[in-house]
Amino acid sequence: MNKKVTRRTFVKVAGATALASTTELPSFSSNAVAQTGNTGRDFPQGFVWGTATASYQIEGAVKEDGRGPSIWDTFSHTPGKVVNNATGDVANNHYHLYKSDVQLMKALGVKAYRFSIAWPRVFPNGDGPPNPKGLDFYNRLVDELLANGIQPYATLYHWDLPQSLQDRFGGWEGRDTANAFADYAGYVTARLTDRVKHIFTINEFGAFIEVGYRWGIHAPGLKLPPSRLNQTRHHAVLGHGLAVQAIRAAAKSGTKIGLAENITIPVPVVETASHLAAAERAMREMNAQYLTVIQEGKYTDWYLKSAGADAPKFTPDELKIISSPLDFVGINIYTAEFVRADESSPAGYAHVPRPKSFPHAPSFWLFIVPDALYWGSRHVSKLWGAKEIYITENGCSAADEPAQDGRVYDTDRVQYLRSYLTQLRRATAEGVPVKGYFLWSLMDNFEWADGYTNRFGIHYVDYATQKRTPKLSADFYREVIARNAIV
């Protein structure tokens, strides 16, 4: 088994666990007629079905049209950092093939596409003068999406930090990077929000900080001591808050602002009152450094007490900035961990260890816990009163191999998606305000430290030819979208 840690390793290191069994629903015919009426599997009318990607993972063209280097360019070109020394230099060549990729989306029937903007394309040095060609690609992409009836949802930061900011300020370790991010956010949104109405500030604090600055397995490859790590975490959420303010000041009317965080999700081991209460306490504490402080404008007492002298330094004004009001909350969900009530613990809960037999995807960290979609969205709604929630990533790796007919019959991914969507439907049926779902990913791509060895896409990519081929999971998702229901 490949032990390289992926971009979502924070889930593994946090002790994420477990499988929850689900009842598999009947399979579908490819010629099935879209059903109408409430079948017990339907999603709310107007539910947004989409798919998602990230700039460094698919674009390639790393030296074209004035783009500056990012920390991932540097990291992937450092021998031994990525499996097989793979890089994103070419990736899926989406920079040149975006029009045909939009047609893949159109064939699926998706109504929304979440993509990220490469900061070093717009500001090659991270700050200073913008690159005149920096937004040209994204303007073309947005126009192409809209021409095909697909709404653009743009993420401003999906990990490709300009290398210059890392060199000068230590990346997110320096407060100057937070200021530079706000300037970049205001610049971009002033120019795109005439057409892009949903803006995500930052993707997955809990991954790029923990894996990149704590464990050193992702760019920039640092292993900071606790005090510096906690301050880096603080600067990242501060950068988010500063960006929210900059977007509010610069964006066109009607723009909605949120974030996309890979929350750590506690699932009550049994649905009793005591375990439910324990899971809610755990939700706040497990996400204290990121989503909790963003939603509540304060760090939890337990987090600060546990950190002791290593706690981050902050001011009341910074906490107000960090908790700038959001229009929606995006959550990336792959797995979860079980917790139980434990009154002997100061925190009031305890982790339930997972046995070796718990099923997982080829990515060793991805333990299959369908309940994650229900409890993740429910916690965010109940604890923090979120009125608009999006599942901004959900999907799985699979051992995808083309059959003799050239197709990929990824029945394991179909089962994963069906099981997870069943739990998401449970949430919406109970009134949890989930407004949309973005499947990760549109196609196989550069999977960070795993290089090209793990495939998450519903389209198979032959990297030698750049041919995209729909997998069985693409057929499944097309039917889900057409029916607005689980199939």
Contents of the next structure:
Amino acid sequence: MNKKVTRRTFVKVAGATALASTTELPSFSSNAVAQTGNTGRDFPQGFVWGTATASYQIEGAVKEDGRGPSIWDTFSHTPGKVVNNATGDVANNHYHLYKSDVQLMKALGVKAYRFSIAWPRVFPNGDGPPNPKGLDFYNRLVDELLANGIQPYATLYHWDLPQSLQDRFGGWEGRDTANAFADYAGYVTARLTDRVKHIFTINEFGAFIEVGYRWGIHAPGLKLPPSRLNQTRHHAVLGHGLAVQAIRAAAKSGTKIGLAENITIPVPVVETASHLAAAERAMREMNAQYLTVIQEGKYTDWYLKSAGADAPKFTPDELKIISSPLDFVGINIYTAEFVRADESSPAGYAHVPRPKSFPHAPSFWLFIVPDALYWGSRHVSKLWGAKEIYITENGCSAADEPAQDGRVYDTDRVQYLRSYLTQLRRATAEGVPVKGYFLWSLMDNFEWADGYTNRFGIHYVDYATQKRTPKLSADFYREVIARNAIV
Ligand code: NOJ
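Just the form predicted on its own so far, so send over the form predicted in complex with ligand NOJ.
Next comes the full complex, and the chain you just saw is listed first.
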């Protein structure tokens, strides 16, 4: 034994070790990391850790304080559209429980919260007279977040389109909806940006248009033919661009504007120069109707050529509006595609089919590809020079059954998060400018056409009692945030 270690100090150290071994994961405490310095798992200083939700998925209170009906009210009340005919009428009752939900966030230690504003609360008909009581709710929420040290990040459109716009203009199929969206965006921005410094225009063009207007699985439940579908896609990106301009005009200084898109991510099937070049080509083409035109101000030649007579009608001025400069790019990342180099294909790449055995979460589409976080953020930075990127959603569904002790040991979700974050860390370590990460979701909620069957939360929600219980993944995430590192 080292001479300097007296019997007294030895007993003290040994005692501390024995004590530590009786507590949870002693050797991995924040202190231990602080003492060992850079573990190779840390994130850049000031990295923004957050959680995300969306209005129709959690709020409930669909008829309160003057809220108008949305296309999701109509859709979920149409028998057979949502599993078990579930609706968002009550959902997580967040409209009334928002204060205790903010306490859940505080206990996690998140620095930021991404929520969405229900357009039909603010403009019950989508346009026309506003309903001040609707915005009051978000004023209360924002004040509560700030009082608890949490930065609000607000999304203006997360799919709950006012039904009246669907009835009058065919929703996003009509250009009038894009104009109404810009007016609504300006109205909200003028009133919130004294406190909300990050505004997202639209959440996931690639989901609400494709699933709602092409496959008819989400509201408004349409299966449009190609020419009308392409025009609808065009109006959605146009609505985004018009909103960016309206927000810039109305916002208080210091407001940052972006979007949250679920890019399709091509992963090079093997990391070689030729597959990587193919993946970069694929990235532009696979996102041609949405993020590519927003970033480049033009539709790709390949998209226009393949659409032929069904291509959207547009003017050069509209392309300028669509590509109005953004302050940051938000990307929602869950999964990815694999591509390979293929010089024989005119597009210069080919899809690699996914084997039947490829692992996925209970959501049938959620194939587990941790590299998605690396490649998604890298492509956005490399191809379009984005200087500020946020992962605006990432997470997974899981079976989540409470154990006998009442806790939910979602070890599968913890594995998912750990492996995805490892790839995100690879990106930040290589200098990809990812500034923050929003875990989807703070709590289980209404998962669109899946109703309440697929749980994505890190808090378990008992819908009969509205009790929220932290899952194991909440413990995991709290540690990640506290150490600013993967644990
Ligand atoms: C993306 C959507 O933005 C969100 O609403 C949805 O719940 C998650 N993906 C999970 O499917």
